[in-house]
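What follows is a single chain, given as structure tokens, in the form predicted alone.
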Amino acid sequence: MTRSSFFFFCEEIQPERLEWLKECLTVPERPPSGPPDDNHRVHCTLYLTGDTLFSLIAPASRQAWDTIAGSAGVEIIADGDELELHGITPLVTSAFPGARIAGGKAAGDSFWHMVISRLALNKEGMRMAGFLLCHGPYISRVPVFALRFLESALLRGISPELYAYLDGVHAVHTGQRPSEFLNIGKEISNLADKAVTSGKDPWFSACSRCSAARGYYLQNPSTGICESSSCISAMTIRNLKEILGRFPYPHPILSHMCGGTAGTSPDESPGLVVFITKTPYYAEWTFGGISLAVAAAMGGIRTTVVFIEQGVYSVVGTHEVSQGDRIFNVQEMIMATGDVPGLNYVAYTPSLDKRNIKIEEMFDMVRPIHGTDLAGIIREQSESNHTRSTRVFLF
């Protein structure tokens, strides 16, 4: 028996990074009784893109790649174009023969038609698939790979969908006119249109706080009522609630660093788990993060919170935001959502041992979890001993 559960990486990835990922990886899935064997193992696909590939062929990250390529029930596929892009196939095959490398000069399918057929087997009569988008065009090239991802969709037959957050906003402006790169504006006006066309409903929205807080909804003086301004016609703003309430549906959907379980469970809905990874204030992202969390959880989606990697510093010593600095204090968001019904906070030990911190007291509502833990928590079972359906964000 095999459950299959995928993970989705286009960033530049750490070596820390890949040290949790072997800890999920490489830990056997356990019958209902009796020891681990390896016909129970967990068959995992990783999809790698972008700068992610790099990790492949340095120094610092080869040991633990060899350990996830030796793992058994572990396929690792490459972007073959992204490879070629950069000019490190040669590197890359050298170092990971058994890698499958998808598109470019390679045979047979492209790397986002593999990625969209692969997820379309695990989800039955799947209708639509989405993306999570929260990079801005132009400054990075993750819009370009959620627009490759929907399209490869649409060619299936399967309804586009796009949620874009924090700065994935900066995709509905109107008037973009980048003189080197693809216009995100127009492609994704381009992709709904096509959808329309094709007799699919595509979905695509963003988040009204992220793009008030960027000037794309602003309040009419006239009625009290906030309208959206300077969006293109293909993107609609609404709510964070709204935009969660595609997530219980059972379709893929990806981000700049994600993953997923299929679950045995047919009538449950998908399980969030999101990973803080970041410093608390430097960005938005961990703010972002928690709040798409507490949404999620109270809005009946079963959630999980992982501080992890930088992460940490969200659960250690005590912060002081003064009145000048107009930032949302984290700790306080944590401890006034603690007990939110189907919201838990975890932090991961190891990250935590690796900065010789620990968890502030304060914290009674975080709980310290290990590296098989964390594998436990990506591929929850029910007490039915089903496994749950599970999406994964990292911020």
The other form holds:
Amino acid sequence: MTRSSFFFFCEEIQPERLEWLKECLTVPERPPSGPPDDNHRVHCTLYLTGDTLFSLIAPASRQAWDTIAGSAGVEIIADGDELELHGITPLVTSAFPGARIAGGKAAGDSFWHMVISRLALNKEGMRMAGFLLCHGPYISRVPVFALRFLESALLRGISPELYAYLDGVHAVHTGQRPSEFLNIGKEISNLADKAVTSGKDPWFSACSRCSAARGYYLQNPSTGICESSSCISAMTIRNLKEILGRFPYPHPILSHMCGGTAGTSPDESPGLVVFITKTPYYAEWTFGGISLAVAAAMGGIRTTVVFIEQGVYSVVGTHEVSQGDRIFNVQEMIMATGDVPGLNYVAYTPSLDKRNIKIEEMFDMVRPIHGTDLAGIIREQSESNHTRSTRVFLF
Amino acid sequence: MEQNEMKDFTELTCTNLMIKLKILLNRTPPGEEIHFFATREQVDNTCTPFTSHGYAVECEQSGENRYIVQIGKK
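Switching from the form predicted alone: structure of the form predicted in complex with the partner chain?
Zooming out: every chain and molecule, the one shown earlier first.
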């Protein structure tokens, strides 16, 4: 028996991330009873594009990639167009002859067609595909990747869904006029129009909290009700609860760094695993990740938050927000939500050990986990021993 | 007292308001309440459910879609 899972990466990957990924992918499956068995292996596809591709040729990452690429059941698919953009196709093909190059000068399907074919078309009755967009346009190519994915979905008859979150809401701004780059606002509008014309039902939404913070959702002083402002008409501003209301459907949802496991029970809604990988306060990632996780759990989605890499600093020491600094204390968020049903907090011990730190004693709701536990969280088994679907997002 | 200042939480999401209220209530000494402005949706979805967790919740309309909410231990 194998379980089908995937990871999709488009940002730079440091060796530390490859180490836990390697740990997850090389753990043999645990059969319904008894010890792990080498015959029960994982089938996992790694879809790599953008800056992730550089890690394939980075000397510091080589050993980990060699192990991953040599693992039974692991397939690597690299974006040929991006490899050619960066001029590293020959380096990657000579380093990893087993890696499949899709797109670029390679014959056959483009990378994005392959992604959508594997993730969506193999699922019976799949009608939609989504992208959780957390990056703004132009400073990042992630919106371009989101559009390529959703356009490929539409070409295959699948309805596109876009969920703009954190800086991703900048994609909704009207009047974008980049001189050199793909106009993201215009392309989102075009995609929505094409979807409607072809009889599909596109669902493009931006998070109301993130939109209000960035000036796209203003309170009308006479009614007290918030209204969208300077937004393209293709996008609707909705609260996070409504956006997360799409997540229990079984369609694939990609993000800049994500993954998932296909469950064996088609009727069960996917669970959510949120990796907190960054320090708590420098950017909005930690707050955004925990907020999304709490909202998901409160919406009935079983959710696990994994503090890993630099994210372990959220559960270390005692954070004190100085008076006048208007910021959510991340530790208070964790403490206040430890009793939310269906929400679990864990911290990855190797990340703590690497930094020579420990989980603060007050966090009795945060369970320390090891590499094998991490694989079990991503490829969760139910009490009746069937594989549960999970969505994995890295913040 | 910080708890007695009238805070405006109308722009918080229901999830973040829930987190904020739990943090504030944890810090509030016995016998004291917290007071704040909230919207109708926040009152219904976030504030009222605190009644089933040992808190007394009262609200009074102060404007269109604007309510003064008081929460304290029962």
